[in-house]
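A single chain, nothing else alongside it, follows as structure tokens in the form predicted alone.
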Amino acid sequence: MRSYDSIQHVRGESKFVDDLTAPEGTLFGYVYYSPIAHGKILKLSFESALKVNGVHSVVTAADIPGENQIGGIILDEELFASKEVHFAGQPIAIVVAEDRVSGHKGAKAIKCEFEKLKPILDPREAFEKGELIIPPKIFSIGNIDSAWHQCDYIIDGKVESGAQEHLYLETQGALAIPLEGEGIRIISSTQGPTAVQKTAARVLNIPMNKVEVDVPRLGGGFGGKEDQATAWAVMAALAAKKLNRPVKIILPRQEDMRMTGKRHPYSSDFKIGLSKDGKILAYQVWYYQNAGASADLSTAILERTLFHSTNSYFIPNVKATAYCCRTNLPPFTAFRGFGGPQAMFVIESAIHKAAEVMGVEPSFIQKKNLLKEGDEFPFGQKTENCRAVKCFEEAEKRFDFSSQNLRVKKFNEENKLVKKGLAVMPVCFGISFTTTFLNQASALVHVYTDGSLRISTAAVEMGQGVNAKIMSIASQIFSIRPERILIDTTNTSRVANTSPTAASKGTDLNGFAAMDACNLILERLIKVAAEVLHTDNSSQIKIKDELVYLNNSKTEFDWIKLINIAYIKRVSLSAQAHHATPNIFFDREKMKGNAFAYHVFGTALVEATVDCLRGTYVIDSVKAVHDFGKSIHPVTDRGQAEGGIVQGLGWMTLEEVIYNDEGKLLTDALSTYKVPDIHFAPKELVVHFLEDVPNPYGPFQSKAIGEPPFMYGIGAYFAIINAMKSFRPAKSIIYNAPVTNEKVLMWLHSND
């Protein structure tokens, strides 16, 4: 099964925003940012930047008539920096010029004198000197002090993970375009079409209803456009209110690299207990996850990661604590995964050190404690439809573990400098948001005479197929060719009140809806077959291969006289419907609840080959087991785990951001920052789609498959270290990520 995107892509045929003509007279804006991470605005001044030729303007706090403010969750971060600025990248005015070229230079010509303070840039300083956004919050089960003493191992140690740059292809941008009675329409690369629409309307004081957001689709996003494009979008429609001419910001590489929020670095200490026998009894854990400064998004990743610190492992008395730390670095913000992946690379750390002090393998501690029917997770709900074990054992089985780590032992006893390393990786992540009201969708599909559909809902089509597989959905339940089908653009003013498309639920919540609309017209369409073929009974009618049944023989009329008929006995051809996720709930004052629809689990091999007199690695192969439930779109399945494995090892391994002591980010532009290409790719990379697990709760019993398969890069770090350990079998490891090739380097020839 095609995906038609992907042929538009390649071809050159989609339109981004920056593809889109603008209309006549469309003025561009250059954002002027803080050149420090700290300190009070003195003085502003941007008369010589006025002087440019090509400026028109420049925009600034004082020329927002509503509030100063974009905070989502929280109201804490402004729109411009007003009188104190709290990160290198901070956006303080924007210059709007004719072309970009002439906005760059009025920037470069703008002043502004700080008073500077110290910076700080630490999660764990920040927690020293109390600067946490919110209160600690705690998950737990069972009675964390009493186990400890049934422990016959308890091993403790510190964890680090770094941030991670989403380098979407396309950079953020936003076209404002000024419309009649106050209004503007604002077309946004964003991921969150409705957190667009509801913060310009605050920032520029006028209704909602007055705000349309457009988006054509997304050149990338990983999370990295959910609450972070809103700014770029709401500073174009301040400009172009102000000047009532249409202006387009588009972010330079290095300037959204500078400006923007990456995955939250995370320093964390762990604490667990296990028997003789490799169960793990007890565990105790504590994040200080790096915020950045502002809220953002942080509070609800920083949930995820407790919603995820046991991974794939059912253990009766867990408490985890969690701290949200402000520092002086752009806020941080979603990225695939949200807070999972650092949770989950935690409880593997811990599982790596305890094995190597009870000299087991960490399969063995894994296999012992996955998940099994009805066990409890720490925040209250039960595993149902669990596959973690039925997942580990088809792994297991399917590409041969143990004749694998025999091989992998003959060829280490066999060399000197170069070493081989394997790793096993389950995974389990939950599928909803957690913040339960965002759990609900839209859809709205007209089918026209000649026979074609239109189908729009909140879905953001961002690479990830969301679109062929809404359009996979139409095409089954009314049993047409999907080149009748065209997904619309996202569009506030078509289906209002989105939630983002996030958490992995863009095909789960609107495939639901469209799924529910298309249902709704065939209903309506079987009762015209029903009336013309002079039958009472409807459930002898079918359409099949755009063709209607009668009793399963084919009748005299097609899909295009169908369509035609209720037309003209005008019969509703259009349908709107809405879908909300059942039986999900989280009570926060009780941290308890049944946060998620499902689970989505699956269990990867990874084998790693170090030269250890250079430092360098090879991945050799990724080999995964995974729970698709039944899936919708196979190709675009296949494509989601391959790409989201590949940014997994990127993230434990080559992706290493880097923050001076300043603030000042080191790593803005593909000559520091490295990403996984094709020549890092694992030369052997299987995705095995576990068979005959139907998912009642997903759309044609499908799972979401967005996140879970970058937890497999987890996997990459621990066969690495294995490697590394076999080269220096007594050296302490350093839980460290991103295993950089400087940071092996070190760690294998330093004496300390």
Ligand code: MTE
Second form
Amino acid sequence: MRSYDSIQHVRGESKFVDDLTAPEGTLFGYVYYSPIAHGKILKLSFESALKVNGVHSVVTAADIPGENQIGGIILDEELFASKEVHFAGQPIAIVVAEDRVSGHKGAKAIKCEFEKLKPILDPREAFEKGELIIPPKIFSIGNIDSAWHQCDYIIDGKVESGAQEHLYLETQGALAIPLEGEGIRIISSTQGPTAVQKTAARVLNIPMNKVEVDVPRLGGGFGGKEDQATAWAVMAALAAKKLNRPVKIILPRQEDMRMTGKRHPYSSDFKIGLSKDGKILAYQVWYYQNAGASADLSTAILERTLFHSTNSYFIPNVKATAYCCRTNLPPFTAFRGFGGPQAMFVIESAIHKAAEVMGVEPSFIQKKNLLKEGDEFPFGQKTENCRAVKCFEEAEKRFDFSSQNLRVKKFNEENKLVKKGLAVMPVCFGISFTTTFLNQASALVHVYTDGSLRISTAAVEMGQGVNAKIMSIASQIFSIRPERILIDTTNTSRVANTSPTAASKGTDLNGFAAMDACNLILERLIKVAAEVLHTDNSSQIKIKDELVYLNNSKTEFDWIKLINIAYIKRVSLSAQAHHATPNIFFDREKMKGNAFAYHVFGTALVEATVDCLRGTYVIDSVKAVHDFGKSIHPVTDRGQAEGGIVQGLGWMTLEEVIYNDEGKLLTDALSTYKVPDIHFAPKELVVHFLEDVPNPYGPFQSKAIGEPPFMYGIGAYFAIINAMKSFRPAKSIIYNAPVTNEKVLMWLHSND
Ligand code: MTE
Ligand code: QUE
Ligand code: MOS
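Taking the form predicted alone as the starting point, write out the structure of the form predicted together with this ligand.
Complete assembly follows, chain above in first position.
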């Protein structure tokens, strides 16, 4: 079964914020933003903007009735810069106009004088200057100081990984409509409707019950609309209130790229100690996270980096220290993997370098140290239903690692200017928001008298297929055709206090909530059926394929008849349910706890070919064995795995975000920022579903899929540098992602 709105999508019929029929009199908001990375605002003059034809108003910090504050975890971010600007692209005002063109003209007419201050762009420099957003966070297990004495090899190194632009197809945007009284309705392209509601209420100084946020769907989010969709929605609401007219803001692509944060760049140091036989005995790591100008989700992301510092491996002595460094770049934010990929790239680099020193294959060290059942993570949780070895061995067997190695070796002996490289990439990703309270969701289910259903949950559909999965869950519970079910928009008036759709938890949380709500209705229907069929024992009643069965034999009652009898009998055909993930906790004092409901495992084999004359490369194949649990929706799950892998490949290879010395984004268009296309995607992309692996902690034994496959892409970095290495075996490797064509060429042909 394909994703249920795919036909609408390809026909161009699905409506995104900018496609909605806006109410008559809707005005357009155009954002005026800081051209400099750091400075004091001396004078803001917008009189000439107001003279531009079609311009109605300029909205600034001075128009805010409540607080000029949009921070989520930490209250450190202004909606509109009032006294100082902290990054190039920071919003200062919006011009509200009849249409986009006059809005743009108005913004160009605004004059702002600054006293320029020196920007900090580098996280290590921020660290040196004491610019930390929170005190350092540390995870540790065993005794790192005494562990070094037991090691036969100790290797240290430095690892860099770059930012990544989300490049959702639908840019950030919102439409705000003033309602009677003080009310406001906001249609937003956000992963976090409640965050928008809460922040709008704070800025507008009205209670949350007067703000309705509605989210029909997103043209992609990838984490970029978890926190950073809020500002535009609140600006639109503020302007709508001021002018008492509907206001729409849609960011043009280039300005979206300039104004919004991306995946956090990290600069890291590691020290790894191993025994002669390849056991990792000690691992120490320091992460310098480039957080950008305000906290956003950086602290939660930093924490997830620590959670994934040892990836799929058991290491008895670990000390991982993480610094959240404030710089004058846009606030970096959530992006698929949420800090996990950055951590995994460091440990994989450490293993790669250790393998080189020891003269063994990295996969030898990887395999030797895989997590086993009951092994303890540095945060104190022990593995359960651990499938690290199972996935690795299945991949090894299925994709025949040893003969692939021989083939590549032979190829490299026979070819002088073209080289191949292979890499194995195991992944272990924890499922749950590590901030425990966020692991909750609710659902509201209505059954109408024609037998059709309308379901609301907290889940936001952003292309990941959560609606198709919830539909499938409901259709299985009632045993009715999925066509009878409609998944409603995500709306704060129908489902309150929602966590963002994030952390790959959308289906787990909302699927369980929908399941519980459906079961409440089903129980009532079964009771009604038992009554009309004159039995006291409701366990004799079943609904199967839209028919009511008594003791396994068909009755005259079908789904629609049953619904109507229930209605006539005045039985409620609506239900609401709340779900909270059981048995998880995390103690931030001790940095220990069972933070995750379960883990997702898998192993990929990546092959790349490098043209050593030109520095270009192709990804020949990515082959993965992945633990999907028992998939609710295999087509969607495969799509998530393939999409995640290609996005991960992009982060490691082509996608390079470059800011100049003044903190200005140079790669602010698709001509300068390169993402994988169909030609770059691996020639062979195999995702094998690990068999017979039910997950007791997921709905219908399924597992979360949104983020974990992203990290298979990390294998591409090592496949490429392994190929480079066979061209210049004596030159030492650098760990600095993305490994762009330019970097490949420089490494192959320079003598530094
Ligand atoms: N897939 C598509 N097509 N579009 C997206 O925006 N976001 C990813 C992933 N897959 C995304 C996607 C991210 S960052 C997350 S956290 C999950 O989907 C969120 O959805 P889920 O929790 O329902 O899996
Ligand atoms: C994974 C996530 C998130 C997370 C923790 C994870 C996430 C998120 C938050 C978070 C934490 C504290 C807050 C808040 C959000 O934590 O997406 O508003 O106060 O938003 O392990 O994906
Ligand atoms: Mo995903 S980064 O948790 O939105």
